[in-house]
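Here you get one chain, nothing else, as structure tokens; it is the form predicted on its own.
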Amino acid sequence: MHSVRATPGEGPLFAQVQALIIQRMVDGIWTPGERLPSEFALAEEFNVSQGTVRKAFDALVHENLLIRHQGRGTFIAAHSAKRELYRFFHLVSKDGVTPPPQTSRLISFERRKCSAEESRRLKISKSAHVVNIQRVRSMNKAPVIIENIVVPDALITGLGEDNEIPNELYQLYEQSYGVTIHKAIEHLHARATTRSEACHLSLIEGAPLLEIDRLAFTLDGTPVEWRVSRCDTSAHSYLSELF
């Protein structure tokens, strides 16, 4: 039995319970889609009040790590194609409606030694290998995004060997490799279309593109994917909702 007692410097009691729950998720004790024990059961196990567990649950629901289903209980959040689009895909049409990417066309796929920048971004050895995917994503049948995706081969072993690279990769990482994307940090830049990009996106060379430089992390803070997306925003915009 875990006994949680407030300790100076460790934060509020509910935050300590929250950390214990996250650690169990990291350790694979509780897996995506699994129903958690009740607030009452966890309160007994952690030797805290039921209100403390409820507050920890509330915080984790806010962080999209838990999902409450009325009458069924509280579950570990699991990636689905729809959920991934909602959380991590921010291009919308001019009317504010998000059209999901319909297709992806693979430009190249290779397994190779990482570059110095990839080693730095993904915090892997300079001798480590990565999987590099380059593809074009279309929305409403029009090519809109050209993506360069790099993942550590040691974490996503065997990616692409079945020749199936779905539109939404985070669900694949979770279900096939046990790697759950918890958060992503993005930096946005304005770029000019290169000759190669212009060909793939049916644009003129030098046309403006929005570059989304994203680093995605697992629950324990391990960087697991570096993705650079260059987007034609002539018919779309980037939507960021702040609360």
The other form holds:
Protein chains: 2
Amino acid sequence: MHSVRATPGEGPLFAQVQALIIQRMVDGIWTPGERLPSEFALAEEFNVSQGTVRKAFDALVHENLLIRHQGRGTFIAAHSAKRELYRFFHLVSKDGVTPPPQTSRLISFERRKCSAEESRRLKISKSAHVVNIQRVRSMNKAPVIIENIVVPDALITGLGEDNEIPNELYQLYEQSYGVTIHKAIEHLHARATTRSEACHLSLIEGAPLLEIDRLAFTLDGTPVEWRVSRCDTSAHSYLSELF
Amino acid sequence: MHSVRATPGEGPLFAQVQALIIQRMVDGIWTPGERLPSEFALAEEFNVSQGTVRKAFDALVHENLLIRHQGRGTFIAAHSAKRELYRFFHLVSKDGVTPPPQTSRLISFERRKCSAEESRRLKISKSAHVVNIQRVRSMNKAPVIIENIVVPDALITGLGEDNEIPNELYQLYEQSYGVTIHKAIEHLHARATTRSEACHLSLIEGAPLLEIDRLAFTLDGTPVEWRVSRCDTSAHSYLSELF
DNA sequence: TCCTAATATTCTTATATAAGAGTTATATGA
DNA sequence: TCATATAACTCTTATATAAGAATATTAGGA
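Alright, leaving the form predicted on its own aside, put up the form predicted together with a further copy of the same chain.
So here's everything in the complex, that chain up top.
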């Protein structure tokens, strides 16, 4: 009963089904929060067995792209504040309880032409414009993080200084601009606090800061956010679990 | 055809099969590198279907506990140098190519009574003895990491200063002492270089260092190694991929 | 004794069916 | 109109069988 495929491809059938589902997500046919047709319905559409669709679904769940609910259905994963923090925020307090950043204070917001480095990192044209947000995030009422965020202007057209900018930006990108962050790569370094950072974080110039240099990508592999966070780790730590 | 279980338990059959397999690993019945009975053989032994064993195997593969080879069989995962570095060593060079630490120079090696903090971290008796290794690890011929490693003496009895201590300790623990590291939890901080560290790492006292505070566990959840590494991140970074 | 072909083993992919468990929708009666 | 019971939908678990692909073993011939 091997199927005729919508897009001829190679590899096992379950991988082709997987690719087709991802393609519909990338094309915006299925959007975050939307419920998918049932396994049986898709099996019929793709002319494969229900078990084959099951295997494709399982793989996509594992990649945080789908969420399954027994009795309800299968949904395109959407960012919620809680889920965003769990996946993309690894700073924890010493006592092991992770309070989400409670507040963030905007330092600056500007739209401008990108720099050469921003062009390179975000793979945009040298003449493209970006939105540049700088903010301080506090935990337990103390400033802990100062971060610089750069996003191509074309992706979040309309976001202005007047908008309330939430702590959890990925939910905002997704809900208001249809940009869904799927994965991020972070490089961590120990750096010395600059005078400006010292001022914002109530630290002594030269004190050690943990720098998190992050590139965030959408599902099709496009880098859409470059974020550099500098964190005071005297009362917090960056948690990494290795398996 | 639901089975009678070797150890009565709750939950789905595949989870019980999984638990049984893990128990045999913890008990040392199956050891790293060993090939397991086939899916069909275990299905017969546990009186479940081959698909149920398949599902348990798949979960264990996902947890890095088993390795499958088409046509050859299923094996208890074993540490190799390469695999150990990939899982438990996230320091990468700026150019993105990860050279493994080429050399490590032993600074000190001692067997002694544990400190209160070591007792707490490693969950051992206050009167227990530990092996304490301090070493400098170099990458591209430059010292990059100074680390302090503490392991309960009872687990690696016989390891002495005279032994050649390899870069990849987990392979040594596993092959020579039957101690298999399954998972590690790391907390990262930015710290200032002490005078002693500065000397070993060719840095200026006070320069920022990335501190990796790691607790490593065996399969049954026992902490067996406390390792604190302080890394010079001027030419390297700690890589973290978030999904 | 060595090489090659055949056979056996085992994982991987794929199909099919069915019951359990959770959720949602619909119908019926008050 | 609202509440409750029933039916339908959908995921989850479990069974079964078979062919494809990769690897290992064995047998036979040179």
